[in-house]
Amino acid sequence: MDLPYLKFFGLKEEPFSTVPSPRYFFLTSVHSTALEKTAYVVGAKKGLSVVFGDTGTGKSSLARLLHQKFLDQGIVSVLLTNPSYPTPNSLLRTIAQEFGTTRTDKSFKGMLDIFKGFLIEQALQQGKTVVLIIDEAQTLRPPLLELLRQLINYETNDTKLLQLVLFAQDELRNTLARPRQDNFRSRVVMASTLEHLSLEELRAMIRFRWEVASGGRQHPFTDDAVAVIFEQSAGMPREANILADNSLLLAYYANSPKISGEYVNQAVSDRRANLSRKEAA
């Protein structure tokens, strides 16, 4: 169903949408170093790169035009978004399902050799680059590190056969520093950290936006009205997208063709107090 505001600020999509699409998703400085140094652990066949940030910078939909950019290069890539399996055979088994190997086996070491066949198959013999692309990493308890770090010993005299992107909150940071985790941690050939943006990158990711979902019309949003939503998120990208599309709501309700501070400050208030009304006894 159209949002109710599409058609009265001449909008073909919703902009601030937080689903995570990478038409939408904004490049930043940092999220372009990001992508270009994962890209070459990746391309240079060098194992394993994470990237790190806090709720909301991005991660997701990094992690989604980082598989997108590898298939459209013809690389073998698969994305997981839930890892959180119970066991290292659970994770096992949807890894060589979801690359689409045909066999399986019973057992957890029959299941390591077939999809250590898979990865010679692919990568040695045919010379594909295969990559795996686990997005919310920091849920993956030591058991299943320790079977992602089998998965990346898989290597030739000078490549791995499988490169493995990992992105993650700071509590796989946590997990990586103790010394239990040092061999999977020595093994890290990357890493890159997301940062809240700048006045400068939200203006900027606004504007984007706008003009992705209008067609390339301006945005209503007044210099005022992108200060508080600066201020407000933090310069949090899903924060920002939040308050932008509840205040572009309230500018409709109000029949605004301009978007000030005062409608972001409303939907800042409305939220607060919503969130934080308890249910009557």
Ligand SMILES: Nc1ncnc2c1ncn2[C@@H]1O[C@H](COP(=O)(O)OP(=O)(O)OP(=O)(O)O)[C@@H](O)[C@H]1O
Second form
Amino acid sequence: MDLPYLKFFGLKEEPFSTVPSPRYFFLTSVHSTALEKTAYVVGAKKGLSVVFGDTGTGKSSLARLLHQKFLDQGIVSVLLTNPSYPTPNSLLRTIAQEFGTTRTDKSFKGMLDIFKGFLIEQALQQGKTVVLIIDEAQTLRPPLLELLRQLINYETNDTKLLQLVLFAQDELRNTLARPRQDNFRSRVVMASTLEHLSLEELRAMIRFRWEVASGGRQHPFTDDAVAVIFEQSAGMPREANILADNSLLLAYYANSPKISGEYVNQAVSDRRANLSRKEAA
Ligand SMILES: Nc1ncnc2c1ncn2[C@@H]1O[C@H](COP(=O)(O)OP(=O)(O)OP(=O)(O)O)[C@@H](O)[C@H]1O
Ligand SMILES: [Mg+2]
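Given the form predicted alone above, what does the protein look like in the form predicted in complex with this ligand?
What follows is the entire complex, opening with the chain shown before.
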């Protein structure tokens, strides 16, 4: 899509799109630590790792990045972005299908055997690492968690046959804290939490995104503008991107090549006014 401000600011693409694109993902220290921890658990075939984070902190982006990284390394990886299936049977069938198993069976037990056979064949005959990445894992109800627990139980003498990486909002932390979930919780080898960005990290993210979108140019945000974006977004990446994008549009309408804190403040009040109007309706 050709946006009006692209030419004005010398951009090739939209710099602050909220699509979780790996190309626009800036590896902050928090994100790279989470990436390293999960890659370690998978590489060492230790089983289960979980990445927690509030809404808009970069979970889906990181999940895609990790999936791509695994594929590039020749790891057999599947990314499920919407796991809220009605039954364990339907989740299992989807998982098996996504991994490309050709055989099916009418019974749940039969499907479990087929999937286990697939894992054994991949691991023992082909020497492959198999990983399942699940985004939005806070939507997994207890019967689905129980299925996943069963799947990560398949093992050889010293390694797990299936590596599982969950990306989830805090609700999953609460679910796992219940006594009934002791079994699942105790299998988590590494857990990470995506914290909000610091001012420095946010500044670096804006610089990075602008460089990608413009082919290396400097961004037009003043220090003051970056500080207001930080304050108003509380360092939450999605909110920060939305504010940066809205400020960009306001500066364009005002024919201003620099983006000062005033434009950000205006974007904040516009957004507040319109969102609360919607809520009131
Ligand atoms: N480290 C980062 N660098 C660049 N952009 C980021 C970063 N982290 C998050 N974003 C951006 O913030 C927005 C939200 O990220 P994402 O969709 O990954 O969040 P999420 O944690 O999955 O949110 P939700 O819980 O609502 O699904 C996206 O535009 C994404 O590109
Ligand atoms: Mg997400």
